[in-house]
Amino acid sequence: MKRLIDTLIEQLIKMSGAVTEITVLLIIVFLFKEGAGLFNASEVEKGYTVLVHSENTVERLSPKELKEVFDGNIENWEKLGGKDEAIRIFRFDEIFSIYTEDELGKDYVLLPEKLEEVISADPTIIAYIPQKYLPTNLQGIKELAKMNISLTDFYIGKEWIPTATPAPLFGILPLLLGTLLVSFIAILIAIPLGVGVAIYLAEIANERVRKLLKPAIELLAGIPSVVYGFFGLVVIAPIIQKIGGLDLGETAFAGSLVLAIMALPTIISIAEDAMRTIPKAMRDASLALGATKWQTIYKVIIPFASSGIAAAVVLGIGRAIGETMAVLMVTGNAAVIPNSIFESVRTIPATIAAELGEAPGGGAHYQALFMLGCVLFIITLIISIVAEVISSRKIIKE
């Protein structure tokens, strides 16, 4: 009977492990499947098209060029490879200032013909209209070629404007640089402080102090991120604004400080546990050979606990890169390429959290946010692999 129970428990453990692995795999597949759909989406907003006069020599415009044209920053066709003529922008709602409802016909059945009449009459025009009103007889007009969103547009694009018309811009570069900048500065602050406190608790502090500080530090790890966000918004951001003489305190540096504070409990707790697992005989042997307490910490404790410290650092980095709410509240949330740590930025997790609820399901914006999740997953995976390789090399060397 006992053997049967042991076998049953063993099988249940194996099954739970298999279910967990399959679940993780399915999540990853779903994430990449949804994200990859972005590159099958048209550059022009779904359900719309861009028309020009048939005599216009321009065949295609990039999403950025379309934005510049409709924003009024490009005013001449010559800058787009066409003739030296001023560009006339025609938006769909302008048709109602030209024709009355009676002239358009019941249920706007004559609307495509009227649009064709307006567009074909002006060789300098560029029109942005719904696809369902596209004229059936394209005499005198032509539809600009529509391409799918490319890998280049996404990965090295410098603008993230998902609501731009007629072509949304999904350039990830500002978000990626913002994420890396905030996370890198946070880790530069958190690692030395975290490891230093871990050394103090494990090797220097007396038992009474350790029993007091260790639970307090672990308690910090359980504080909701929104509370850290409020702390950063009310305390850290105003201090940075005042000391730096800035117009706005919500900057990349403010986000880095908040992330560093959030990562510290994880790094301290795991690194301290790793150091305390080292046998006392190792310390005694080092001291018996004439080493000082600091030499023992530096030459014995830290090298032998390096794998545990590396795990603490990886978890701390993961907390920093994947954090959402606190960063959303204190970094200014500006999707621009940062030139300084004292400028507002937007990170990938903050973008997903801020925009996913407003993105139409299955649309290009929705898929672009899933693709951001894929990028975040890959970054975290690379960091974990690098840390594992470094830790393995240290163990082999030792």
Given for the second form:
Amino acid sequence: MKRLIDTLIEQLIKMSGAVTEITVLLIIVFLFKEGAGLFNASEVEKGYTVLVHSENTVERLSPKELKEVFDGNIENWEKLGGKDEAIRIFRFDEIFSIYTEDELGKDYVLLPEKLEEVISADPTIIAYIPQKYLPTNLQGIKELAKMNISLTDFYIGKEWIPTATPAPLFGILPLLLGTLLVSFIAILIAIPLGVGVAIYLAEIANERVRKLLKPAIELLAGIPSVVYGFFGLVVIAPIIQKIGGLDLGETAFAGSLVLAIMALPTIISIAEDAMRTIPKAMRDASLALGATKWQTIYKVIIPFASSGIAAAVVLGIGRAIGETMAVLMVTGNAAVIPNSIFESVRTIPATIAAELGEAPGGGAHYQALFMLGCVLFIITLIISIVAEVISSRKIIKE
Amino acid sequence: MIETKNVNFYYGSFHAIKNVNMKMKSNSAIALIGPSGCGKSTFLRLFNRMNDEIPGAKLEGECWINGKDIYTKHTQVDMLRKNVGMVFQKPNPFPKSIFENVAYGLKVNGIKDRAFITKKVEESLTAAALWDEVKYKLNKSAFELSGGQQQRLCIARALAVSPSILLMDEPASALDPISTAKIEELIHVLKQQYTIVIVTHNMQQAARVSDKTAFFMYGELVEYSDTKKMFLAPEKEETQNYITGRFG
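Okay, that is the form predicted alone; can I get the form predicted together with the partner chain now?
Then the entire complex follows, led off by the chain already shown.
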């Protein structure tokens, strides 16, 4: 009986371990599977197609070119490698101003035919229409070759306009740079502060202060990020706006400040723990040789705890990069490549949170957001590995 | 010359040292013996003010070293500690190279002259009878040395800042007999140049290395006399009982 219970419990524990690992694996597989679909997706929005006159020499257009054409920024076919003719943009809705409902027939059965008439009549036309009204007879009409969204469009594309028609732009560079900028500045602020407070707690503060301060700081880590975001929105952003004389306080810098505050508890707590594990004998040895307290701190304690401090910093960075809510609230959400820290930016997590709700499932936008998730996952994975390597270094050394 | 006048020491409400008056001559070795918790280590740590680091500790009375009261407001504790070196119970080298360990005291005391530091490191390691064993691996980590070597490294480290007094808190208690013998030999040599105050649990060790011995019990100085006399003909009964191993 005793043995039976033992085996049972052992099996249960094994199972829970297995379930956890399978779950993690499934999440990763799901993330990459959904994301990878993006590179099989057509540049043109799903269910739509782009038509030109059959005599037109242009065979294909990149998403960027399509956007420029429909925005009216490119007005001549010559710029796209065609003849020197002005481009006429034909939007699907226009068909209803040319023909009456009756002429289009019941349930618009005649609509494809009429589209064909209109498009084949004008060699300079470019039309953007739903796939289901594509004329069956393609005489005088040419469908532009659909290109898949390419890796380079995604990774070094400079514009993120997922709702652009006919061709949405999924360039993650502004988001990536926004994320890195906000996190980098946050870490720049948080490291000196965090390590300083850790030194104070571990070496200078007396036991009473420490007992009061340490739990308080650890409590900070438990405050929901939306509360930090609210604080940033109501307090920090207006202050930055006033001091900097800016039009808008919701900037990368505001995000960095909020993130720095959020990363502090992690950095302080772990760095302080690392410093407190230093044997008292080390401190005594240094003091007994006539070193002052400060000399002891920077010549013995900090080098001795350096791997712990480094791990603290890396984990702090991890927290900053993955943070969503607070950053979403205070950075102003402008998906443009930032020129300075006093401009609005948008980070990767904020983008996913803000846009996933309005991205149609399975569409290119949806897949692009998953791909963003993959990028974020890889960044944080690298950071975790670095943290692991750094914190295990000490064990090897001794 | 070390002298204590009516020294009382408290850890919070615990009275650890009770009214101790004691004089120690320069260039000699003085052993402090007594059962665990009798206050001998606390007494030792008075002389380089290491007890200052303990919260709630309080001293009454006076402590004089070479004609100076070391517990005045004007005492520079770091300068005092430079003059009064200390070797701890367990070897506690820094996680640095052998060279850097010995040079540490010089560097924190503001010496930058590289040639002087190199010379001083060699002298100190020689004085600690370690030079021949480490001279080809000065850049290796101190943790690569054996326990006995590490302890001699700690002695070299203490000697490097040219102290006049060396406090040793059971320096051989964590070492094997061969390493212990080396440390004891070293003490014999060093006491000609330094005043050595050594706390030990080992009666034979006290008898072997010291000129004078002080026996502490319950924070009181029970007996203090020449080592020979103490071990051959102690005056007090408690001393007799302790050194013959009846308790403690």
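Between two forms, the rigid core is defined as the largest C-alpha subset superposing within 1.5 Å. Numbering follows the first chain given and starts at 1. Source: prediction; values computed, not measured.
K.L.:
State yes or no: after fitting on the rigid core, is the Cα displacement of Cys374 between the two forms at least 2 Å?
P.N.:
No, Cys374 moves less than 2 Å.
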